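Coming up is one lone chain in structure tokens, specifically the form predicted on its own.
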Amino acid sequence: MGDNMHYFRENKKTIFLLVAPGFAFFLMAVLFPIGLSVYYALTDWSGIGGFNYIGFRNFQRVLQDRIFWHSLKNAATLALMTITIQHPIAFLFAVLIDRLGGKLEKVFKTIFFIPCVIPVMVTSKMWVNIYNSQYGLLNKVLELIGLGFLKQQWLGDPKIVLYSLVLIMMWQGFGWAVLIYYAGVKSLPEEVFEAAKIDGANRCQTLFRITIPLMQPVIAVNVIWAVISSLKQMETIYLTTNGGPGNASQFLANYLYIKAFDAYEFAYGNAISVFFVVVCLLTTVVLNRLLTRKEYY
């Protein structure tokens, strides 16, 4: 067995017949599309007919873009509420249903994974009802206990529009932040919390000294998920404002759909993909750099 280990690993003909398949794969389904954006970047298509070759311009264009960077500050803003207001929480609870065990485990992690099995549609167009200023539910329930004076347009006020939708988006993906959570509290060796007990440490002092530590990798991995995922928001936004009022609520996924499929300025909306991408990749590697480069253990 391990001679014929070592001959595959010593035989780099038989390596590069196993690696080219899922490499092809990887050429056709992602690099090339990336280098088909950055060819039809290169013109001022418009998605019918034909096309001319006007070099850097829709590049230029981009980074001039106010729209542009709008969206990129309002993905930059879900994703420091996300990790500062849903983590944390997230975290709490996951901790929390843990420590309950039995049935009240097995409920709580099923409530909480709810919104995350209905569909986006369906939880977006919830919401638009729910903030409707005229027979919206929580401008109701404010009348309804007094608070009356702090009913608002939730979704047609530009100063506040941005917020009402990072409320609906932290809302659609709690659930997975508890689960990703609680799978890793639930991974944690039993042994170190009962050695812990032992020599007489409380729960604050477990939590924060056990708990926390351990789960570095885990934090680390769910932070980058939901930066990311901030940056490519979409669905919720087209359901709910398509980036309205003007442009408060806008995205880039939104605003790359809206130039290359409403406005058929398909080549700009093939810039603004490329700068997407690239955003993404830079986004990726610093937070890989500034969250894994430590030993946990």
Second form
Amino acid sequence: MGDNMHYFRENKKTIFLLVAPGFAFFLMAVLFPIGLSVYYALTDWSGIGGFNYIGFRNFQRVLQDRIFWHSLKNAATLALMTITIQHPIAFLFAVLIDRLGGKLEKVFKTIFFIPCVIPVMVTSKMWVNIYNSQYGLLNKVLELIGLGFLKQQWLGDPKIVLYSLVLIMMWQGFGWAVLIYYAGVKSLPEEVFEAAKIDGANRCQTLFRITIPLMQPVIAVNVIWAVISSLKQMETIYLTTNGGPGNASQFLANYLYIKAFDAYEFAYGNAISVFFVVVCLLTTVVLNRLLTRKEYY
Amino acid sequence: MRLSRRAVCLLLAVALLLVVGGILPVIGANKITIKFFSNLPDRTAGQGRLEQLLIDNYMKANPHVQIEVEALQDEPYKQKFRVYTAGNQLPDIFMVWGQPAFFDPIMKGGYAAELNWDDYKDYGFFDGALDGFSMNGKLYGLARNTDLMVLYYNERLFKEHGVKVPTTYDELIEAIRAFRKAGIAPIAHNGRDCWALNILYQDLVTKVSGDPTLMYQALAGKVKFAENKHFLAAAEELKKLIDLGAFQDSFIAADYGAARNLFGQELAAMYYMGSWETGLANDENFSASFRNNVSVTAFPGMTGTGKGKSTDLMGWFGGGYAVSAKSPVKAEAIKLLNYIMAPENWAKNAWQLGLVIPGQRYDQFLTGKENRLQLQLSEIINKATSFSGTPWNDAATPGFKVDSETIIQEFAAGMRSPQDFLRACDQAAQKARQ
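Switch from the form predicted on its own, shown above, to the form predicted in complex with its partner chain and output its structure.
Below is the whole assembly, all chains and molecules, this chain first.
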């Protein structure tokens, strides 16, 4: 049996055969489309008709495109706000839900997850109505509680539109963040907490000295996921402001879509998408390095 | 040689399959399927109902033709249309906007089948109606409607607040002030879609300068946006309207449906929109009070500073149909197109059902039972001293459309000064010309 296993592992042909289907799928679904994108990005194709090879001109243009950088900045703002605002709250709620126990634990778990199971289309349109300046809930409530001076054109003012959208996206993703942290909290070994209790640690100490350090891998996964989904953001933007007013709330995926399909600059859209992939990959690698290194402390 | 029973059965089955397989395609050969791609998803009301009615009638008269309709709202329609074009799989007959930003790449790319001018000699198309549907003397599509930009208003709100319906630009400003004071949104506007802002700006340029060709001269590079006093005056006028609160709060974020509903629910006194909204007077989704009080007037001309009159109209021929050049049933699709657009079909019914103003002569179809909006619109057209042609954002390349619409939205949101806006217009126009 042992010999057989050895032979099996050593046989390169077998390894190749076992890996081939997965690799072929990866080739077809990921590498080939990216390659095709690079190819088109080197042309002046409008999306219809013929095209010419124009070298790296599209890539140079992307680097000088102020909307590209602005979209990237918007994604960074969203990621930063998600990590510094949404995640601590989600973490806290995950810990609190865990402490609740019994039926209430299930009830709250479900409540927090509701926004995640409603289609983005529905929640986005709901928020557009909440933010509406004429009949929207938000301005009405502000007026009702005597804070009328805080009324805003939530989606119409270029200075605050991004933050209005960030709030929608944080709300939409809150359930996921809670769920992942909750799963992390649930998997922590009971004995450590019992030991801490015996040693006389209070709740705060337990949270900061035990729960958070033990949750490091979960936090890493959740943070990377938040950053990548901030970069990829498209649906909510498309359904609420389409990046407007002007490009104040523009995000990369929506911008490349507008360039490729509205402006008929398909090749340029592809150049943006290539940079988009590079940015996402680099971010993932850097974050992975940063966050896994911390684990050794 | 003796064959077993099983082998005989097998042989018979194979023979039967061959016979049936050979006959079926012959039977089916007479049946033709035409794929029809439309921007009118509501097949039970308005133009969508008329389109479906004509399609059903055609299928009844031609039992061998099966027509499959795929219909989407404007924006999703445009997106799917681009996907179809990119994949070179356009449906047999499809809706097009006869404007350079949309249809030029399709005609240039050879996606639309050439039509025969002679077939339409008796169709009564208005002068210029087919300009946007033809290129280098060849015809590729037919126009459905005449589009005019007008000012719809709610008579009840004007009466109740003692406001005069504006016939001059100064009166419009007075009306805006009065409704703002009364806490009613003066004009409902869909700023999220941008194009309505572009049209309004062009309207103002014409009203300020009195020259409907000025905008196109600027697009052609003969005049500079930033160096012409009329463009600056019109931009300042638009800024003044926004600062006065002429449009509902946060109009920049309002899409088509939101602005239309605001007006239909009598929360806005006026609505700057196209003549394709004639159906407002019959729209059962709105109250009887609204339907009985909705009226229409031309966007007022200027006195004093401006030279443009209310009879200088923003008007063009927008939507229409074309046939795919690669359609396997091209001849049949053209026959269907010709049937739909025959004057006694589209023009007559569209007018008599009070849906739109056709792109063809309709005077022979007047019944005396027209709704108020139709009569008012007809009067506006009859008094017209000039028509603009394709709105400027649609009059150049698709890239210019995106640029000009972004720029004007930035201007309307206060992100650009009038001068900065005009400089950006020059840059965008220059880019489009290259």
